[in-house]
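First comes one chain, alone, set out as structure tokens in the form predicted on its own.
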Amino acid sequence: MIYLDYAASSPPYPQVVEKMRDIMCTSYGNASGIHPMAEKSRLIIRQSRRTLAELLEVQPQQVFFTSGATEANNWAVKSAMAAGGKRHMIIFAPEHSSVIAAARYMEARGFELTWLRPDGDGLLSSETVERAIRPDTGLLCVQAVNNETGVMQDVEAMAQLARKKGILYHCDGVQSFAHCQQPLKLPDFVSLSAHKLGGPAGVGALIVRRPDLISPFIHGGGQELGYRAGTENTAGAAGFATAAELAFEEKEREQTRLERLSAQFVSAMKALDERIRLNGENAPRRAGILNFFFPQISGEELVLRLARADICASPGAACASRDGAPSHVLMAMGLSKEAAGNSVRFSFGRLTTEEELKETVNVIRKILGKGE
């Protein structure tokens, strides 16, 4: 099988499994107890916390396990919105569903919201955001990178004109971590999650630059803080920081074999139909995340096809794309519904060979009945 859809959810690295595996076989005490093996969770939980802290530049105690980036979101949108005292929130249209679902939520109770759209490429300027800030604004959320073109938009210059504005900058850092260089440590928020860079689904984690901008958001313990209720993940949190590990190690020369793969598959995207185009393409991106608007074909039916081949990909954001409805991020973008359906996400990581996607193109090819 030929996995392209490491967006979705990536391969974990096999000494996370093990990891994992000691620790639920050898450390399954309740972190909240007072013996022993309470302690021995306890510890494990602490030096997660502090590896994640040291790669990310921050403090441990700026960091908050959750069950995943879209708890995380949630977190971040509706505790700063309704502790901060004003009323009105900036979102970047091509959001991560559960950000936008967060918004929706306190739009209902009486939020204010304003939606930039990108340009054609998928960026988003600080100066339409300056432009878009008013007095009772409150909250800032553009992502570092999207999950469906891999577009980069521009920490740095947000983070410093929320700062200068005084508002608050929740950033979705989940497909840039361990991925690319860009500065996740000068938001107020940021949003991560470990099954995106070869650790475990169900575990995340909230990155607060002063944990008084946020209250708990679920009740019933002490756990992470004080500010989150529940028995801590203490395997998932060591597959996290472990994950992260490894994934740093390797980051910059897989940077750069992924730049080097993108490329020359998107030459023969292009080589195969001079319609095909990339959705995205004059924009600052993030090897490994490739998205292409198909002239004659549905997405939809593109990857059913492919998938009968033995190959993995993906129409749009794996949380949406079973409900047919075309990408919000790239109508977002200008593109058209038909345009839009008939695009279709590649994305891929560590495993990913060039044979593979050779292999990938070579089947595209028989599908749009190029011969061979």
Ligand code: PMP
Given for the second form:
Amino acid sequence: MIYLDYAASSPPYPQVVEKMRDIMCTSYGNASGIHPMAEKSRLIIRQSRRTLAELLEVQPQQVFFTSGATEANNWAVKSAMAAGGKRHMIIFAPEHSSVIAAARYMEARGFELTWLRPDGDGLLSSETVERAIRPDTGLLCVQAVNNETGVMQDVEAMAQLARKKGILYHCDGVQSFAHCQQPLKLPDFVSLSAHKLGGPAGVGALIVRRPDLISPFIHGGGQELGYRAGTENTAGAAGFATAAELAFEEKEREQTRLERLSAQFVSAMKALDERIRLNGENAPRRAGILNFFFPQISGEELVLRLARADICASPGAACASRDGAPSHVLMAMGLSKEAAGNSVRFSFGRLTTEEELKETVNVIRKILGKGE
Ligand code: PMP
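If the structure you just shared is the form predicted on its own, then what does the corresponding form predicted in complex with this ligand look like?
Okay, now the whole complex, with that chain kicking things off.
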């Protein structure tokens, strides 16, 4: 099988699996207890929080474990708006569906939203954001890296602008953390997810610059400094921290390798048909996420035919690919419904080889009916 859907979920590091297995067998105490087995869990969670904080260059008490980035995004958007006392929020149109749905939830409760579209390459300028700011703006949501196109936003410029204007800045950092060099210590809130970087699914974190700016999200216990109730996922937290450490260790080497693979894949795809386009081609992009428009075949059809050849790709985000709607990300970039529907994301990472990408291009060549 050729797996090219890393942006949806990535293969866990063997060391992560081993670490989690070990913890589940030997440190299964409820961290809230007062006996030695509970103490073991508490220490593991404390160390995992510390590891993530160091990698992010923040303080451990700013790291809150969650069930994933969907929860972290919901928490940040709902609670920051409710706590801030302001009624207006600025949201980037290509955000992940969990940011969008949380914002819509707030809108239904009387908050006002301004949606900002990117340019044709998927980029948002800070001038566009500045023009949308009003006296009652409380929150700005702009992701670090788009999960469908890999387009990177200027997190530093967004953070500086928000600070200057006295607005909170939430940044979905899922596809950035441990993958590229954006300054994730700057935003007020950052959402992270373990399974995008070789850790387990169902674990994530919300990084909060000032915990007094946010209110508790899940009630019913004193865990996570009283902000997020529920028995801690000890093995999950350790799996997340272990994966992040490993991903950071190989980050620069991996980035260089993925940039080379990405460049080769793009030119091989374009050589198949000059009308095949890379969506977001002229924007700064994270290596390893490529989204192509195909002139003669729908994204869904291509993905299904690739699946028959045991190749895994995705027509847009995994969270949206089952509803069959054309990508809101590509449409916000100005692609027509048809062009968005004819696009496919290939995302790859640590275990992807040059041979696998060559084989994928060969299979696509056959599907498109192009000769050798
Ligand atoms: N934000 C982005 C940018 C993502 O790619 C994803 C995963 N599809 C999420 C949020 C949601 O993360 P999780 O799967 O941990 O809920």
